[in-house]
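Take a look at this one chain, the form predicted on its own, written out in structure tokens.
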Amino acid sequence: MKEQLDILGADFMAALAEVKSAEALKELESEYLGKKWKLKAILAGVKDLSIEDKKTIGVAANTMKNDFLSALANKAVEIEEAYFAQIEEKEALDVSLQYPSKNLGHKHPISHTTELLEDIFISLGFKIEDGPQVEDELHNFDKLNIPHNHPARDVWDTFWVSDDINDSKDIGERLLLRTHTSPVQIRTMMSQELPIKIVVPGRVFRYEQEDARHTCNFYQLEGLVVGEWVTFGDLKWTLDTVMKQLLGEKTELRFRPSIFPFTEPSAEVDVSCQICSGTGKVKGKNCSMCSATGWVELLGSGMVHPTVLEGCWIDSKKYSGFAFGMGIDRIAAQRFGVSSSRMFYQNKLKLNEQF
């Protein structure tokens, strides 16, 4: 009986090799462990086996039902694999074509004029950092020398997250979109060693009435440096460099005193209009840009007030800093001779196009 079982164990994985689909499989399976299965026809004459035959041919037994159980499994397995082997080959795509393509695209006047803006000032040593748009009334007011109840909060016209959210939270706490990219000049100076020199250009959210050079939805691009005996003299020097590179040797800067709860002193900054080269007119009619001024407010800048320098752990009395912020939407504007910001926003590919 032994000798049947080998050759029964032969047949049977010589019967699984010619196997080549999920129904013979099955079928196989069917004649060697089915109701009517090989190996039961043989097992019909254990009974005529002494005690110590029945058990060595019924160890015997099972363990081939087992091998056969398990070699059915992996068969099926492999017959799967190969299935979907040939539906991969039969489907596959050449990636590697080349295809030609019309109306790839390019970069958004906004995007090229932040990564020019980079380029600037990684070449002066400033570093670029990032934070998120969704911030805490912290880091977005209080700690900029702007708590809750500063009349300063009014000019920052503000989209607060729910009231289903913030009720619950404290003052301080509150979320908010942020209206300035200086909270992440918050968070670099609460968790960085000294000196500090970076940008950070990011989008920015405020509730304003929209004209040529608002809109509620722009890019901001803030600096900061603190060391010692940082000066105005050097805050001066940079955005003088940063703009001339920008927009050309010609471009002039004009600094009027200005008021910041988070700097002193401050300097509101104008360049001339690029627009209508600072003549406050094009082709006969006021600039819209400028509001025929020849100069246009690209950005705020001052010094570090010493209440921020310590409410962000720094001595004030040894370090000080300056720090500016200035819209890249505008920046674009002016490079790009486009009359108003907002139509960056209007998905007007004929403008897009041109740059």
Ligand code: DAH
The other form holds:
Amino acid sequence: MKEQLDILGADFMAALAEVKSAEALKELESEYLGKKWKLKAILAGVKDLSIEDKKTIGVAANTMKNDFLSALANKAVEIEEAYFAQIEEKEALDVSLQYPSKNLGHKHPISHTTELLEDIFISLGFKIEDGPQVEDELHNFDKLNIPHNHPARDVWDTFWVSDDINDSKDIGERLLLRTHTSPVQIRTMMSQELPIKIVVPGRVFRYEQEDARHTCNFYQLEGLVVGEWVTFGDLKWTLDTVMKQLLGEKTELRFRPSIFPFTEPSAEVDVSCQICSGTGKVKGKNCSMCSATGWVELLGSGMVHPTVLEGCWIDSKKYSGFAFGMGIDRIAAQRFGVSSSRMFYQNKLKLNEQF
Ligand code: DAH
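Moving from the form predicted on its own, what structure would you give for the form predicted in complex with this ligand?
Okay, now the whole complex, with that chain kicking things off.
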């Protein structure tokens, strides 16, 4: 009987070595240890043995059963490990592989220019602010010293929100697409502590006849500094520093006296045209970017009008400020040598892909 047990043990081990799957392992287990297990069949003969032999065979059979169980458990772990190893191999991800497409997107020249401007202003200690594109009349006009029915409003051809909505509103509350980023000056002065030093990049809308320099939506960057002892000299230094960093050391600035209701005194600022290097001519023809003048008007600026400060509860005797608003599109056109900023909105990949 001992011999039979030994043969059974050897058979089991040989069969186990062949097992490759969890299912086959289950079958083997029930074959040897299940209801009709082989070991049981052998042990059926134990009753005919002597007491002494019964003991030895009993112990041997028990040991064998435990050996089978632990061998089966080990095999189960082995099978599971092999299963996961194979999955790992099949689903392995090579993160060093390069994505095959060449058509990676990139930033639009206007976004690129906006981010560069933000970086330059941040380096000078400015904070970035934001405001709503659908603005109310109070912030877009009245608080900027452009009262209802004042002819100065004609400068900003306005897209008003539909009459259905505006008819039921009081004057001042009527909604429009903001015509400039200047209303964010008001929002900031009314909500923040002094001193204020902000720039506001954003989209603005005008009811315009389109040409090389005018589009009915475009981007501006507003600037505002308010505190004690803020002077026109600070304004000039700031704009000169920014434009030279942006367009190159050789860039010249020209300040022309101007009028804006929200600043006094006011100035328009031109930069030497980068397209024709200030000559007014490109390949013998008149430069269309600067209308052959050699200068491009980039921004409006000035000292914040006392009425505007007082309207935001700021003591205009104690505090002063400067402000400016520049056209990001025009700056982008200057930087990238694009002759008409309208091209930025025509979605022509041929143009955009060059930058
Ligand atoms: N808001 C003006 C415009 O859209 C630009 C401007 C001019 C902004 C003078 C200013 C400023 O802050 O001081 O035409």
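Here, rigid core means the biggest group of C-alpha atoms that superpose within 1.5 Å across both forms. Numbering follows the first chain given and starts at 1. Bear in mind that the values here come from a model prediction, so they are computed numbers and not experimental data.
When two forms of a protein are overlaid on their rigid core, residues whose CA moves 2 Å or more are considered shifted, and residue 343 is not one of them between the two forms. Once the rigid core is used as the reference frame, the Cα position of residue 86 differs between the two forms by 2 Å or more. Residue 75: CA moves 2 Å or more between the two forms after rigid-core fitting.
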